[in-house]
Each structure stands twice: as structure tokens, then as C-alpha cells.
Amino acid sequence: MGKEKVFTPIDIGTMTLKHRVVMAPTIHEMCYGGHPTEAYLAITDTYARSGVSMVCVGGATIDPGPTGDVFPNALSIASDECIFGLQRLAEVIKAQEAKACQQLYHPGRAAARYWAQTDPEMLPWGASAKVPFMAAPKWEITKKDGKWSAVNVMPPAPVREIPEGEIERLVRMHVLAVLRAKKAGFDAVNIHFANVTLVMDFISPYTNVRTDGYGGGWENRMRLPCEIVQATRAAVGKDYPLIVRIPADQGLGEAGIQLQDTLRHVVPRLEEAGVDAIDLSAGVLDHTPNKIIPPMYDARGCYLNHSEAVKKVTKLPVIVAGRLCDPRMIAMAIENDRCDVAALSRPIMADPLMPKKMMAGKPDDVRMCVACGYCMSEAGWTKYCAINADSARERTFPKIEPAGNPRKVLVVGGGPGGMEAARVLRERGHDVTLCEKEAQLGGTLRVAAAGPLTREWRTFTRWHMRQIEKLGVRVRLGTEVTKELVAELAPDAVVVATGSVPCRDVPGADQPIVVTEEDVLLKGTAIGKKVVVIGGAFWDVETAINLADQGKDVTIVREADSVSMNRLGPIRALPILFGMLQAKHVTPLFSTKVVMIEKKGVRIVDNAGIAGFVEADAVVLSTGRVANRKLLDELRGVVADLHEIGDCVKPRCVADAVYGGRLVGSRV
């Protein structure tokens, strides 16, 4: 892939990119009083290795009080003490060949996220006070006039309208930022007018509903992005490079900005205002989030259709980001000028040799992300990807380093930990052989790469699918294998993997009409017309969508109140799973418990006590899992050198197996 026009120069004002594959803004919270610590220079250092010509330090805040803060332990640049830990972010990345770049922002209303306030002249700024902050979602299923719908319990957060009085400091504070980041170094900055910020608040006709100078039509509320540009264009010269970012399109329809807005208003105004490159983005945090950050859902690239618009519409620089994993995908979409630079940043987190890789024609080794969420889970927050264990995690793993005494070594399971340790087995030296019962690897993944929401694990498994066969692994499918097996291949160490079995303690689960997930999405097992899914596993309303795409009456029952968004965070969140399930006229009874499945249906019983029967042809297990251990017991004091990993541990997500895969092929 070296010689396409993504790998040719491009010029940023005076900054010349050797080529055009950047590290999109991202906020790691992995700071310390606002300033970086050692994990995060180190997770800076890794994307600066990548490959990449510009690492754009994401989200310092230009604030020092509590209104700047918007998400814990973020970098901050409101102060000159900050100068410092700036430095060495630059210095760390500079190192590497690659321009350093500065986001910083204000959150305005976004604030009172993490920062709740009864006290009026504590409130968060916002660009009008009519209009708070939606605060953490908390949703909940309701039912009114025999309707469905997801409900944000949580109320709203008020904020304070900054006063006209008051935008002079906000204008000073962006230009004094600015000034730090030059002084540390930093080769460019990236102003932040988009998703979660204050000025964003002032352009957006949902959020600015202000009746002086800075509210009413579009000149009015580009007056202050407008403002803070040319401010800080005379503070910096004309030969420091600013660029923007702003939401081509906030998702919200008529009431906020809409990409013809962007096109017509936005766009023309900064460029007249004197800024040097467009950054594209979209969404708004409290509404949109799937948008900032969008989903396996959305197809790859989901955002090019924006930048191919406004390139028509301006002579600068226009960086995009949004689902660019497919490295073929992005060098087609600069080659035909749908963008001039693609920003990525999860891509990145899944392959931090990605860029490298595609320079070097490579494109099938490159670990695409496959946009599961994992990355802003709880469990995961802005720091962990699923698919790359060692992301954030450059001080603390052990390096893949060759074994000093290479082994023979058995992995039995061939699911995404089994692959993972098999691989990293492999690479350190040792004479590996992988052992799946089925005959195709990937396990449990193979559920949910069968429906065409999720189809992207698929990709992952195929990337390790490469690996293994270019390491040269023994791959041996349709053998279970058994304590003789092991006797005879006499093996110096085996990882066991062998993942779990759907769980089938529901009253009834033995009636003719239950199947399992596997049975319907992976072994093809003819099923009537109305189906019952019972739900409680991690793609259980996905998989009521695929029934229900296949033409199948489908109700999912759930004993949970909601489909939870702390597993995959936002991205994943209630309303976006539930309008699917609305818009695929799946009947959601939530709040629901399955009290006995009989020969023709299920009999259920809601919170409230009120007793129902459910008709059902079939009736799909889609419940919890549990941990596979037969063959792990069998071989409890006959190998001397045992592990486990993944789900026969205990059942949880492609993350941990992940992870104990990486972990144990780096100590055998």
C-alpha cells in the first residue's frame, strides 16, 4: 500500500504532515491534578510509535475551577503550571518523527456530568440556562397507553447562562491555552467546537436560544468561535497552525446543527476567521454519544459522506474520523477525495503498528477495531480496547520476548483467548498446537458474528485466523480433546479454553420448542414463526433482531429492568438497542421473569405480580453462560503445568479472554 496518495505529504498551514494518517483527539483519564502521569506518556508514546505523522493529544481543559471539568483525572492546560507535563507529552511524541498537537476545550454545561451543583453562581456555563445538561442516562422501560419506550429517569442538571460579560474570559482563556500549548512544544493545536463543549453549546440552534448579540441567527452564533479564532490568530501569528473541531451534523435533526448547516454556515465563517484545517466530528454527549463514538452498528466510515461535502465547499485541510479500521477503506477514501486526512484513534488502539503496517503493504495484519464499546465501558474507560490487551498497559504487562527455553505446548479451544495465547505462544518461540472441538475457530464469537449487527467479530477472528497460520501454529479442528489425547501429544504445558455452555436453568428448558442461540445462528435449526427470545445474555437483543430480521414474530423477555449501557458503555446505550428493537417490531417485555416454558409458549410473570402466557413456536436461549471446566478437572494433577483462561474460568466478556490469553503466552 506505499505508494497511494494517503502516504503523500499534505500541509497544514505552515505544518507539513509527511502523510495523512493522524491520532485523532482522545481523552485518556490517566492524569494526575491535570497532569499526565507516567501511564499516560507511555500510552502517548505508543500511538506516537505507530506510524502516524501528528499525535493530537485529546480534551486539556482550559478551565482551572471545577466548571472545566468534565471527566475525571483529565489533562488540563488552564494553567501555567501545566507548561511542564505538556512538555514532555510533545517531547514524547516529537521523538518519533510525528507533529504534536494539542486539543483543548471548554465543557460548559458537559460539567455538571460529574460535578453536580444546587448553588446558582456555581452552576456550569451554558450557552442559555433554558437548556441544562441531560446528566448520566439512566434508562428505564416504561409502558404507557400499551406503548414501550425507554425513559432517562435521571433529571436534567441545571446550568448557568454565561453572561456577555463573561465570554471575554472564555475567549481569553482559549487564546492563553493556545499560548501554552506553542510554548510546550506543541507543532499545532486542535480547538475543540464540537460534542461536549461550551462553544459548540453557543453554534448549535438547540442549545443557544440566547436573544442578545451571541443568540438568534447563524451570524450571531458564530460569532464566538469566530471570535475566539481571530483572537487567538493575533496572539499566535500567522504561522502557527489552528485547526478546528466541530459536528458536522449533531444527530438531533431540525433542532440542532444539520450538515447542510455545516456547509453553508459553519465551514465558510472559521475559514474566513482564519483557521488552517477542519476536523470533523459529530454527535453531542448527552444525546448523541453513539454518534461521537459510533457503534459496530454503523458501517465503516460512516462519516466520509460528511467530509466528501465540505470538501466541496473549502479550499483547507478536511481531517475525518469515524469507523476508519479498514486500511483499504481509508487509502480508497484519500485517493478519491472524500478526505484529506483520516484521523484515527480505537483503529489505533486495536493495531498501534497499524499506520506502519499499511506503509509497509500490509494491510491484512493489521487488528481492525471492530467499534465494540469495550474501550468506554466501565470496565474499560478510555483506556482498554478487548481485541489489544497490552493498550494502556505499557508499564504493567510483560513484553512478548523470546522464551529462553522454547516448550511444547497444548492450547485446547480455539474462541478469541485460545487464539490469543496460541498466537503470543507462537511468537515467543514455542512449538504450539491449537485444538477446537468445532470445525471452525473463534468459539463463542461465532454467535455473535452470525447476526449482522455484530458480523464485525468476524474480523477479529479472521486476523487471528492469519496469525496463527503465518506463526506457523498446528491448528487441529473437529478434535475434542480428551486426558488420553493429552497423554499421547505429551505436551510440557497445556492452556486450557474451552470456554462455556449456554445455561439451561430455566423450569422447562428440556420442551421440544428451546433451542439455544448456537442451535439457530450457527447450526441453522429450523424454527416456527413466533419466537421467544429469553434474554439476559450479552447479545440477547441483538440476537432478537436477527430473528426478527429473518421475518419472525419475536418477543425478548428480560428479568433485568433494561438493557444495560455500563457493559459497553454509551455507544451501546437502552435507546439505541431499543429503537431497533422498535423499528423491528420486537415486543420487549422487560422487567419480566420466565416462570415455566411449556409445550406452546412461556408463561412469564411482570414486577408488578401480573401473570401472562406467551405464545411461541420456538423459544431461543439467549441467559447467562457457564464455565465449561470438564476437561480442566480431568487434568488437575496429571499436567504438572496447567492454565485456564477465558469463559471455562468464569463466563464474561471477549476482553478477559483476551487479556488472560496475552497474559499467559507471555509467562509459559
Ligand SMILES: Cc1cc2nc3c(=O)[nH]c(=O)nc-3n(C[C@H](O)[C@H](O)[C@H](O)COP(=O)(O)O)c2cc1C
Contents of the next structure:
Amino acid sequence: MGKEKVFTPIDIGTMTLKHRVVMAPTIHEMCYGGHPTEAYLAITDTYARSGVSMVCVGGATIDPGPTGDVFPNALSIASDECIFGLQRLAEVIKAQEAKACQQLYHPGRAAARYWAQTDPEMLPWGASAKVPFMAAPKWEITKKDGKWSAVNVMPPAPVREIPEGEIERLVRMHVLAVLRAKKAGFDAVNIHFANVTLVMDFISPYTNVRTDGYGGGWENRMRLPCEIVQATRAAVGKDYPLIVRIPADQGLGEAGIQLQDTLRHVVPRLEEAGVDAIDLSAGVLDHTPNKIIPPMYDARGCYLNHSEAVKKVTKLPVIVAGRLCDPRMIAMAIENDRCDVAALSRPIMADPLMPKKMMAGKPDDVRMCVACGYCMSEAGWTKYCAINADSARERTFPKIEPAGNPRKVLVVGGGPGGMEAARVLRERGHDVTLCEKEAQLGGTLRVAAAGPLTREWRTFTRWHMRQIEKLGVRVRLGTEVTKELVAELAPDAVVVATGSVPCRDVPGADQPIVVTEEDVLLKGTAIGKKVVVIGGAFWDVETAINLADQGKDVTIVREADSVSMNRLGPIRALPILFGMLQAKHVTPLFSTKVVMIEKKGVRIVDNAGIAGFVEADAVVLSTGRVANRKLLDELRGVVADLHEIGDCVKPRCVADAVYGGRLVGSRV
Ligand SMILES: Cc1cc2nc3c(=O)[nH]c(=O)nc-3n(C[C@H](O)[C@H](O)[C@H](O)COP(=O)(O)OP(=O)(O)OC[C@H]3O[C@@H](n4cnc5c(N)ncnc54)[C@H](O)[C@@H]3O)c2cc1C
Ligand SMILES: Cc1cc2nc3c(=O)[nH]c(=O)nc-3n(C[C@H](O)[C@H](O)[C@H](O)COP(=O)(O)O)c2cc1C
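Structure of the form predicted in complex with the named molecule, given the form predicted on its own:
To see the whole picture, the full complex is given below, headed by that same chain.
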């Protein structure tokens, strides 16, 4: 792949990038008091070593006040005290001969996420007071009749309209921040006018209903970003590269910024104001987070249509991000002039050697991001990656180093945990046998990957299979490991990764109409048209949608009225899925309990105590999983060096299985 256009240089103003694959701005909540920690420097070093031509450090706030941040532990560029930490970040990047770029922004409304206030004088700024922020967590922790309850109510968080006098200060804050980035040694800045920013709220008709010179038509709504660019240019001179990030489409339909507006009103004005490149994002944090960070439901390269259109209205280089995880797709997009520069965030988190592998002509070795949402979830929040356990653990994880004393290791179970353990063990030089009782590798993930909505999981299994084969792991499919087989193979160590089995803890689960997700999604067991999915697992709503895609008439019954953000994050959360449920005519019966599965359906009761009966030809259990510990129990006390990882410890998710596999792989 090395000679393709993707690996040719490109100029952004006076800065030359040695090729066209860059790290997109990626915030990591790894700071203290706005200053980067050693861990932040370490993850930045990982990105710099990936082979990208430029690393754009994620958003740093320009406002030193309490309404200046969206995320705790995020980076600041709001005062001169920040320059030292920023210098170190720039240095880490430039040491690897990549260009260093710093993104900066004012969060506006989104500060409500961090700064929940009711005092009108203390509210976060918005372009107008009309539009509250909708994603501010607020816990109501109350005690009633001696019992505590805690609910995250997420009420609309009010904002105050930024007065005209303060707008000048806002412009100055942007300019000073750019000057600090320059002083810290950054080769360029990325001024953030998208996703979570006050400036975006000025541009968007959705949030800007001002009646002064900054509100009204496009000319007025574009005044603030253009003034910021002009003022910054005046301060840094004509040679300092200024990149702006804009939302090509906010995903709000006619209410917000749409692609045609970006083409007609936004890009031409910014070009005239003096920017050097346009960087395209999409979405709004509190309404369409799935547009900012598209989930696996979206196609790879889902924003190349945006960049292709923008390229037609500007001479400036156009940078785009959004599921550019496939090396061949990136090369082709650039070859075909669909974008000038490919910006990668999660793909580099998933495989920090991706650009180097592309350049070495090894695209099939890239561990492609599957857009599972874990990095956005409560568990993974902005730094951990489900499929690359090393992400953000540079300082804590043991390196994958040759085993001093290569041993014979048996890994039981070919799910994500077992495959990862086998890969790492073999890479270290151990003699590894991986036994899987089914005819294929992939484990429970094969069930997840069987539905159209979540098919992308296959990519991960494919990557593991290729690595395992290349490394020379001995794979025995269709082999159920028993105590006797372990005795026969006589390994020095055993890693048990036997996963989990479906939970059947529902009254009436032994009725003949009851089937598992595995039956209907993977094995294609024939069932009738009317299906009830009993939920509870964090992926249950997706199972319902996957079944509706098979033409089934689906009702989902679940006790909770929300989907836990703990593992899937906001990009695969219920508000995002709700539209899909409606589009596929799935009937949601939330806050509803299953009383009993009967011969011809399910008896239910909702939280108001109203009872009912839903007829069904089949009832699919998506209630969760139970650890499969049979072999473990048999081997305990028999095998001296015994390890357990993944769902057989406790059913959780891919990230936990991969984490366990990676750690045990370097411990044995
Ligand atoms: C429908 C569905 C959707 C899901 N979606 C997601 C998601 O979006 N994100 C997420 O993070 N997680 C998801 N999960 C959960 C995820 O699949 C599991 O957490 C993960 O697969 C656990 O990995 P593991 O390696 O521990 O076990 P498993 O994947 O269960 O693998 C265990 C393997 O061991 C084999 N085995 C068992 N006993 C033996 C034996 N004695 N000898 C040989 N082989 C044996 C089994 O056949 C199996 O292949 C989903 C699960 C389901 C069912
Ligand atoms: C952990 C994480 C942090 C992010 N931080 C920022 C940020 O600080 N500024 C920004 O403009 N976009 C941010 N993004 C969005 C990315 O830059 C990118 O536009 C988006 O993730 C889609 O690209 P991808 O598919 O390559 O991840 C972030 C994304 C992730 C996953």
C-alpha cells in the first residue's frame, strides 16, 4: 500500500504533513487541574509512535472559570500555567516526527454536564437561553421510610445567554489559547466549532435565537466563528496553521445545521475568514452523540459523503473522521478524492500501529475498531478500548515480552478471552494449544455478530483468527475439554475461558416455546412470526431489532426503562435505539415484569400493577448470562497453574474478556 496517494504529503497552510492519515482530536480525562498526567503523556506517545503524520490532542478548554469545562480531569489551555504541560505533550508528539496539533474550545451549554447550577448568575453560557442542556447527570439520592433510593434524573439544565459584551472576551479567550498552543510548540491548532462548543451553538439555528448582530440569518450566526478566526489570524500571523472543526450535519434535521448549510454558508465564510483546513465532524453532544461518535450500526466511512461534498465547495484541504477503520477504504477514499486527510480516533485506540501496518502493506493485520461504544461507556470512559486492553494502560500493563521459560499452555475456550490469551502467550514464545468445543472460534461473540445491526463484531474474531494462525497457535476445534483430556495433554498451565450460558431464571423458562438468542440468531432455529424478547441483558434491545430484521413481529418486555450505559455507552443507548425500535415496529413494553411464560405467550405486569398477556409463538431469552464454571470446578486442585478469565469468572463483556486474556497472557 506504501506508494498510494494516502502516503503522499499534503500542505495545511505552511505545514506539510508527510502523509494523509492523522490522529483525530481525542480527549482523555487523564489530567489533574487541567494539566496532563504522565499517563496522558504516555498515551499521547503511543499515538505519536503509531505512524500518523499528525496527532491532534483532544479538546482543551479555553475558559479558566467554572463554566469552562465539560469533563472533569480534562485538559486546559485557559491560562499561562498550562503551557508547561502542553509543551510536554507537543514534545512527545514531535519526538516521533509527527506534527503536533492542539484542539481548543469553549463548551458553552455543555458545561452544564459538569457544573450543575440553578443560580441564574452562575449558569453556563449558551448562544441563547432558550435551549437547555439535556445530558447533565443529576443524582437524586433520597431516603424515604428508612430506605435509600438513587436515580440519575438528567433534567434539562438551564443556560444563560452570553451577553454581547462577553462575546468579545470569548473571542479573546480563543486567541489567547491559540497563542499558548503556539508558544508550547504545537505546529498547528484545531479550533473546535463542533459537537460540544459554544461557537457551534451560535452557528446552529437550533440553539441561536438571538436578536442582536450574532443572531438571525446565516450572515449573523457565522459572525462569531469568523471573528474568532480573523482575530486569531491577526495574533498568530499568516503562517501559523489554523484548522477548524465543524459539524457537517448536526443530525437534527431542519432544526439544526444540515450538510447543505455547511456547503453554502459555513465553509465559504470560514475559508474567506482565513482558515487553512476544514475538519469535519457531526452531531451534538446532548441530542445526537451517535453522530459525533458513530456506533457499529453505521457503515464504515459514514462521513465520506460529507467530505466529498465539502471538497467541491472549497480549495482548502478537507479532513474527515468517522469509522475510518478499514485501511483499504481510507486509501481508496483519498485516491478517489473523497477527502484529503483521514482522521482516526477509535481506530488508533484499537490498533496503535495501524498507520505503520498500512505503510508496511499489512492491512489485514490491522485490529479494526468495531465501534462498540466501550470507550464512551462508564467503564471505558474516554480512554479504554474493548478490543485493545493496552489502551491507556501504558504505565500499568506488563509488556508482551519473550517468556524466559517457554511452557506448554492449554487455553480452553475460543471466545474473545481465550483467543486473546492464546495470542499473547504464543507471541511470548509459549507452546499454546487452544481448544474450542464448537466448530468455530468466536465464542458468544458469534451470537452477537449474527444479527445485522451488530455484524461488525465479526471483524474482531477474524483478526484474532488470523493472528492465532500466523503465530502458530495449535487450534483444536470441536474439542470439548474435560478433566481427562487435561490429564492426557499434561500442560504446564491451563487458562480456562469457558464463558457463559444463557440465564434461564424466568418462571416458565422450560416451556417449549422458549428459545435462546443463540438458537434464533446463530443457529437459525425456525420459530413462528410472533416473538416476545424477554430483556435484561445490556444488548437485549439490539436482539429485538435483529429479530425484527428477520421479519418477526417482536415485542420486548423488560423491567428497566433504560439501557445501562455501563458497557455500551451513549452511542448505543436506548434513546439512540428507540427510533430503530419504532422503525422496525417493535413493541416496547418497558417497566414491565414477566410473571410467567406460558404455553402460548407471556403473562406480564407493569409497574402500575396492570396485568396483561402477550401472545407469542416463541419467547427469546435475552435476560443475561450465567458463568460456565463446570470445568474450572473440576480442575481446581488438580492443575497447579490454573487461570480463569472472561465470562466464566463473571459474565460481563468483551472488554473484560480481552483484558483478562491480555493480562494472563503476559503473566504465565
Ligand atoms: C446477543 C449477545 C450480544 C452481545 N453483545 C455484546 C456487545 O455488544 N458488547 C460486549 O462487550 N459484549 C457483548 N456480549 C457479551 C460477550 O459476547 C461476552 O462477554 C464475551 O463473548 C465473553 O468472552 P469469553 O471469551 O469470556 O467467553 P465466550 O465468548 O462465551 O467464549 C467461551 C467459549 O468457550 C467454549 N467452551 C466452553 N466450555 C468448553 C470446554 N469445556 N471445552 C472447550 N471449549 C469450551 C464455548 O464454546 C465458547 O466458544 C454479547 C453477548 C450476546 C449473547
Ligand atoms: C474517546 C474519544 C474522545 C474524543 N474527543 C474528542 C475531542 O476532544 N474533540 C473532538 O472534536 N472530537 C473528539 N472525539 C471525536 C473524534 O475526534 C472523532 O470525530 C469520532 O470519534 C469519529 O471518528 P472515529 O470513528 O475515528 O472514532 C472523541 C472521540 C472519542 C472516541
